[in-house]
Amino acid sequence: MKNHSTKYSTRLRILVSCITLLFVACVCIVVSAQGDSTTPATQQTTTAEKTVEQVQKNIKVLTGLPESQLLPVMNFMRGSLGVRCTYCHVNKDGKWDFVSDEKPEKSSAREMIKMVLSVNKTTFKGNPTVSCYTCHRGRTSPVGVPPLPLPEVTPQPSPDQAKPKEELPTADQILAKYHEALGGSAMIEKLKTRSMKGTWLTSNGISLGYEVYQSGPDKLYTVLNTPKQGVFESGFDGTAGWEKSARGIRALEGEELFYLRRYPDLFKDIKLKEQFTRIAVGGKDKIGDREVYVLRGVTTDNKRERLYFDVQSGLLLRRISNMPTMIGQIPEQVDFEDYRDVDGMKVPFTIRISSIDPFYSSMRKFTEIKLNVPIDETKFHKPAAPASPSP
């Protein structure tokens, strides 16, 4: 666990690393200046990930959990109970002792985790159907009885009174209309590079300026202007990640490299179909006053997702992904707004991220987006270290 006295600096590095995820044809990962860091469910690596008990101390019930899921799970429990980390963990004079079992709430949490695991194993065939939120709903003590007086039950229409079922388009038809709404297949195939400038507004109101450059599926370069720590540059050349700041030049590895590459594909939110092992129409819904078609699918890395497409325009308005963990599905929501035409292609200029961890909730507002502009390849390469001064 990281000491909270260094949390801002560490998170800022992660923020710099994941700045390139901002757009990836519409999607981004989010950061704010406070809260607990989270890590992803699956690392982009060929080596097996260590489990949490192999990395942390005093792990008793979360054995077997991938280490990268520990903080997302902690944040999920924190949000489910409506508490802060200090509810279970010890913090004395600003110093965290995550290993300590001093607080009885930590023991209670372990018992509750055992209960959740048991219920899901015996009743739901091991699927993470029941979670902390199922009962707690933002309270430390679950409500066991309904409040009085009971609300009146609204009579349901009989089958013969029900409206005739609307015939919906197929998933292929919805995705095809989305491609056409973006600008058509020829325009999509033409997309090779992208540059973006805008403002990153964190959940606590801090505004950061940034620039993002992409070339092909995985070459990235970013410039982030921060109010306290100056300019951060980061990049990925297709093989290695790096960061340059006032502190010097360093390699990005592990968690930071994952966030830099979390959405490396230029077509992450454009070429959708191949990302799913199965996808089907889930009905109609509404986002605000807009009717949307909902697609439900399972991704190649076993995440459940819902995609919301505007019935009229065909454009993607929302994407919700769920990371499966042993104690429940951890959701993340991305909303796409203010689509504009950029060189014949529709592009969202506002992106909102909602996460269990407020650290990752933010809004990105672009002021300039350019497609297929020449980008100097040297931008993506790790800068050379400055020469040492002569003795």
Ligand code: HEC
The other form holds:
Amino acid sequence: MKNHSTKYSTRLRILVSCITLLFVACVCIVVSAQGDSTTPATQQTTTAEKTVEQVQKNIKVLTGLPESQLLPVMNFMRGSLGVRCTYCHVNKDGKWDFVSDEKPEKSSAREMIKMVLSVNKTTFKGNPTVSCYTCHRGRTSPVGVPPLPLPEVTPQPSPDQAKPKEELPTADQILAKYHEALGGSAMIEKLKTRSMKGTWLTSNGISLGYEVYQSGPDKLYTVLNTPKQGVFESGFDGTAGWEKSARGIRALEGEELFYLRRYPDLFKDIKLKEQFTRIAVGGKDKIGDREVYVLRGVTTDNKRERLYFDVQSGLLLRRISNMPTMIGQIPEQVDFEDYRDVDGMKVPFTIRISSIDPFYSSMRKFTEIKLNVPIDETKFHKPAAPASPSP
Ligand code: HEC
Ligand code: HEC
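Next block, the form predicted together with the ligand, ref. the form predicted on its own:
Full assembly next; the chain just shown is listed first.
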């Protein structure tokens, strides 16, 4: 399966844009059907987000799932089974028919979703503990019998025999050291804007020109230069997200807005403490040859996260975030590398994002980063559309 990945990813990127277009189209058609179906307790959604059954045509078991989570959940099922979307969905001559129930695998998947929902409800107090991956581990047929001969089980050292407990710093000390390592709280408080230029390397090795402009906690403007589909500009002005490409200007909704909104915040990976309702030290670990302290926490939007700080430098090296959904925790990992000094602050010049969604898995390598350079406010707003037929 892996050897197809190059072609597959290119297809999927196109596919992703097709689906998101489809979403936007649906949003326009379903004229604000304000159903007040209650979302499950595990879902913390933004106010009044639509659920999948309000937006899609043939939802029988994922009812109540926030619209923005449909594609992450589909990608999660795809990844858990090690298949492509075509395993469950019909694609005739390059045309997708996600609504169709023609494939028996889609029906099996529905039965499986029901089973997962039920086992989590009855056995795991409603937490998404069991997921497709729990059994499938990247294959369609889970292995239910241990292979023989069984490996020798080496006795585990009892906890008190294990190596002596090391004094660990507290979460507050680790976070304070991180701010110190970045350049100190005075520098952080002074931070107003950041502009970055470099490349976006896709998971299948295509290199795209990439620019990011951020201002304060909620304004973003990005430019992605693709060889085949031209320039994609996108922005978020604190309330609305948009995209401008060769196909025109459109508002970003649902899943796309959800992805876009994760990055505007200039302080997202800097002012960490206020993002958590609980955070505590989870021990020591290693990333490559670096020793790291691990902090474990739950964010204000109910994601379980792990943060890894370099023991020596104090800098943040990795952030893993698990988003709870009905059918399991959907992980995303961000690695921060190549910290360099920019006007007295340390900034990572390489950011590696690993996601279950091949489109968002990427390595962003910057060649130029500037701090506190004024950015024209109009950049963040949706550009005025040339006369367009849509309402
Ligand atoms: C393991 C099977 C499986 C895989 C793989 C899968 N899906 Fe699905 N998909 C389903 C099932 C089942 C439903 C219907 C869910 C329900 O009834 O609540 C669905 C529904 C959908 C819908 C909504 C269709 C509608 O109008 O009701 C879309 C869109 C979709 N999938 C896209 C995708 C994409 C894109 C991929 C690949 C990234 C994908 N799916 C991979 C099983 C799968
Ligand atoms: C408790 C373990 C378990 C969980 C959890 C689980 N599955 Fe399965 N799944 C199985 C087993 C066992 C089979 C049967 C495989 C066989 O017949 O060889 C199966 C079969 C399937 C099949 C049919 C495969 C085929 O060859 O026709 C699909 C599709 C599937 N699972 C999707 C899912 C999805 C999607 C999820 C998550 C929503 C999921 N499963 C969660 C155990 C599980």
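This structure is a prediction, so every number in the text was calculated from the model and none was measured. Think of the rigid core as the biggest set of C-alphas that the two forms share within 1.5 Å after superposition. Residue numbers count along the first chain shown, from 1.
Engineer: Superposing on the rigid core, I want to see if residue 279 changes position between these two forms - specifically a Cα shift of 2 Å or more.
Structural biologist: The answer is no, as the C-alpha of residue 279 shifts between these two forms by less than 2 Å after core alignment.
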